[in-house]
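Here's a solo chain for you in structure tokens, the form predicted on its own.
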Amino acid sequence: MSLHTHIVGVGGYLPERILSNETLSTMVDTTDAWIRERTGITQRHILAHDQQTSDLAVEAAKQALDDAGLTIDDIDALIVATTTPDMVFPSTASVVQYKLGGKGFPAWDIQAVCSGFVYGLAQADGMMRGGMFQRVLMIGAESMSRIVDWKDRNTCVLFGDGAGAVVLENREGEGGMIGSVLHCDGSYRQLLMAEHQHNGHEPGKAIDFSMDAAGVAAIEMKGNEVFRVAVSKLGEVVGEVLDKYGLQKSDVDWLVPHQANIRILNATAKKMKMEAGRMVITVDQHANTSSASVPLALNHLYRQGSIQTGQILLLEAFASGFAWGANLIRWSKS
């Protein structure tokens, strides 16, 4: 019997601090009704002053490892998808490895913004099928509140912090990862970005070492343009991944999408002709947590006890870059 990549543990973590729409409306010119109507979001979680992205990742990882009945010593590789690392370097994955008590096995970050977890699953699956690893801890973790312009009501209402994780195991048995499709088109990059300005590095000018070279990153987005492309590309990638692996839309039991905006979620479900209740929606509770949103949605579905063995899950995400992709999974976790 051939080996397949199976999800054997699932976990998630949201910081304790909750920022409601009502509270946010005292900070910026917005209202609860305005946010709900345009995004579907009612609240978002914000990390504590003494927390970092790695801390969120560690909590999600602990839950996933416990769910799998494993420890960090059983892991062969650790991947963290994040847009908001603890520092420029070393990788957040190396920090997470240390905080979990691991040592020696490879650990690295993936930066594909909101598509990071989908990209990471595809990468881990490919490496595991190739025989490099038996068990991989895959985490999506973000502290988006660190790069939000809290004076920009068009973007600050959209994002929150959190982490989700899965433990992957390469073993015999039916089910597991069916396959993935990934894409990127950098020509759209300026529609959604958080530019890291390097003062003193302007072309044609001498470097002024007295200036602050760290710069500031804040999310900038042209919402209408992003919405149009996102709906189009997500519709395309759903059809592509199903065609590639010989499945129909009706074969999908659960759609686990990136939790960006309720309008994008509903538009994608409509294109798939998805039955009501078969699409996971968590954006209302934690907003857009970038690379953490797909694993958090999966954790929510799993903790509800809704997934049955043999059911097919379609994970999909769209991100700045633009980067987008999808994973197909036949659920095999008992």
Given for the second form:
Amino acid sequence: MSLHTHIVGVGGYLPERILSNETLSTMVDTTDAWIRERTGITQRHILAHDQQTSDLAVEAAKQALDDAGLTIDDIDALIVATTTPDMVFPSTASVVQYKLGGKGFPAWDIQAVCSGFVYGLAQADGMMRGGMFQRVLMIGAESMSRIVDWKDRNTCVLFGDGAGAVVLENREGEGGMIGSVLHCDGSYRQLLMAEHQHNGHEPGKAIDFSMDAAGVAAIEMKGNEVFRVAVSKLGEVVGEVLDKYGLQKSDVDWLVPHQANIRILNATAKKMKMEAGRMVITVDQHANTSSASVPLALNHLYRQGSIQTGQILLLEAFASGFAWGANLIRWSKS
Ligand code: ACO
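Shown: the form predicted on its own; wanted: the form predicted in complex with ligand ACO:
After this comes the whole thing, all chains and molecules, with the earlier chain placed first.
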């Protein structure tokens, strides 16, 4: 029997503070009805002033380790996908390793924005199949509220904070990661970006991370164009990953998409001809949490007790870059 990468633990964390559409509509010129209709979002979670991305990651990781019945000492490598690291360096992964009480094993960040977790799973799977690691802690964690311009209604309604994590184990046994497809096209980069030192921030000056301040690296987006390309590329990539691994649309039991906008989700589900209820929807509860979005959706599905051993999961994401991709998994966790 050959070795495969199996998900053996799943976890998620959303910070306590909730920012509802109603409250947001007292901050910028918007309404609950507009946000719900155009995006499906009803609320987002915002991290506390004394929390950082690593703190969210640690909570999700603890739950995933606990779920796997493992401790940090059992882990061989730690990857954090994040767009909002605690600092420029060291990596958030090294901070998370320290906060979890781990030492010695490699830890690093990857940055593929909202596709970070899908990219990270593909990377970890490749390294594990190559025999480099037996157990990897893979986390997606974001503090999007720290880079959002809270005065820009076009973007601030869309994002939230959170973290999701899985423990991966390379072992014999049926199922596990089937494979992945990844893409990037940098010619689209200016349609969605957060330039460093935006909004007059001067190097060396203290950064105001409060929600009263316009974001330090505020998000700029051509929403319509992002929407159009996202729908098209996601439709293509789900077909591509299924073809690559010899599966049909009808073989997919659960679609676990990046949670950006309910209309993007529905468009992909329609292309997949997914039965109602077979696509995970959490965007209403926590908005777009970038690289935390896919593992948070997976955690939601898992905690509902909905996934049966042997079922096929299709994870997909589309992000700034543009970077997009998909992972196929045959569920092997009992
Ligand atoms: N409240 C009220 N009105 C608003 C708001 C708001 N929060 N934001 C924009 N508007 C206004 C606009 O100013 C515009 O007004 P105008 O016609 O007078 O100029 C009007 O609403 C319509 O704006 P559109 O941009 O055409 O609205 P659209 O239906 O495209 O929805 C949205 C905008 C939600 C941003 C959509 O384009 C979208 O979701 N795009 C994808 C962006 C995304 O998800 N990015 C995240 C990262 S990438 C990813 O994760 C896929």
